[in-house]
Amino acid sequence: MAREAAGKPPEEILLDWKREQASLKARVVDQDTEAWQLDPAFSGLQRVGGVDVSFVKDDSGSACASLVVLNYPELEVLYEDCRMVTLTAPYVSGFLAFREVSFLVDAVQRLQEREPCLMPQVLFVDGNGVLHHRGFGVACHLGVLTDLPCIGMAKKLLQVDGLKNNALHKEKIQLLKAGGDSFPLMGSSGTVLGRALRSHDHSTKPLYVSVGHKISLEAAVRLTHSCCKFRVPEPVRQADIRSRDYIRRTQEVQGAPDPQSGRSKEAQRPKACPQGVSEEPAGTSKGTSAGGKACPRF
């Protein structure tokens, strides 16, 4: 999750960001665009990706941006890329993408250049999609810039358009009895912005799933559930674990080498790439970062 930084951009910068969000929002596709999305078993889906940004403890400007790709339905890690980055834009609620998304786009571009056979067919994003103040969260932003199907997945309810984490909302959560159960998040405008999903039988706290780009809400919810070994979808969980470990290992080494070298002992070996393409991953290993995240991601 994003960590709040001191300072706030001038009002003219925020206005520019709002204009850019509005312009890019016009390009969001909230319907299924791929054949595999229409299949009840997601036949044809072979690779799912997850992204995450983990922060160095007590340093809101230093972070590790990570991208992982897993096979589907096995959910084994095929590829990982971790990079230490310096964030210069402050965290402002509703504008997370302007702080983080460029580093995630770079990770996708590196994968496309080095291991195109491992490009994910869908990306899970630790943040909101159309469930957002202006209907254009970080999952939408990343989806439009990469032209990949994206799913927004948040662990806390973003209270917009009349949505409230009140007693009624908590009662609805209690009615989610099994993994896969969900209910719609309808705003005061009458628009369904996402769904609250019980992602696992043993998880009592829901996930808040919303459309990012090029996928319907129904398919996004079903796929999120199918990718959950635990509460959080495995692509995001692995991206988080590996980024945190990467930060820890980087901090342990004085004069640490280029973050593009080395792999964590715990990391799964990448699978062979088809058609004779090198199986060596393009990025670095990710593991557990020595930092935390505190703010809702949007």
The other form holds:
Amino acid sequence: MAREAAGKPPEEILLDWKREQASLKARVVDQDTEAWQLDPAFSGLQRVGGVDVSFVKDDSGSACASLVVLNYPELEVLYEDCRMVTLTAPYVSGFLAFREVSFLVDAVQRLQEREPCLMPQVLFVDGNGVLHHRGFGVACHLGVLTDLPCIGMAKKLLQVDGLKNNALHKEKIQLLKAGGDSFPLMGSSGTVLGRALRSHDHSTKPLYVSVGHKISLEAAVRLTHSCCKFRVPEPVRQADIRSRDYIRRTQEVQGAPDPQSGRSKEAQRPKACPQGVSEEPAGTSKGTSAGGKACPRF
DNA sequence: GCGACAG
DNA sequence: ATCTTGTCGC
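If the one shown is the form predicted alone, what is the structure of the form predicted in complex with the DNA?
Okay, now the whole complex, with that chain kicking things off.
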């Protein structure tokens, strides 16, 4: 029988988790590693991904993990993967990755097997990167495990290392006048852990952006702004919408049809595949290592 | 007892 | 995260 996500884990487990975070943290790259990240218009960037996990209302063990891939700069959905999963670990602030990240890694691996050509060049993660109790949030964790550039994006300020959502912080938010405006989040250690970003002109509540892996904070903030049609970056927003929709469809009972059904006009069918790479003789692993479809560069 | 608490 | 409708505004 599958264990259920129960109360807070014993101290012994938390120590294990902390040791794992410390170990993986050594592999985080907090600078730009890709050419497109340095380009003012991000030219060369064609695919951005987003991940999210949504939960079933009265079942702390069931959730839907989703990965979506959008083209850039159009931000149209090219790929969607929603999958019901059984959660093992409870949510503990500072250890979000131990609850969710394995399912996100699975989704990335499925994409690699099914449609390697659609592998995103960067992933937006719903949660923090280095803006974290021990400098290793879920965006770093997923980045290190997949080796993909990742951006941490939280909707609320995690009050760590002296950061506080107090009156002074709120004053700084008031000074953000236009989409793209931001200010640094400086920890007591003197390190900038992330930036509060006004993600677009008509959004008052900021996003908290931090480095996940293989991207600089500056590029992460600029790209986040560039991917916002609304407050939340489109990749994460689509992953959220589609995972919730998936749960709603799954939980729908025959005898009690939901009067709200036909509501989500946002979740439409993915567009057709990009580069007309229809078939490739199997066994010719040009673009990638794992077996399955190949992804030729020319 | 009080505040904090990514998702 | 989830519980929840209408409502004000462009």
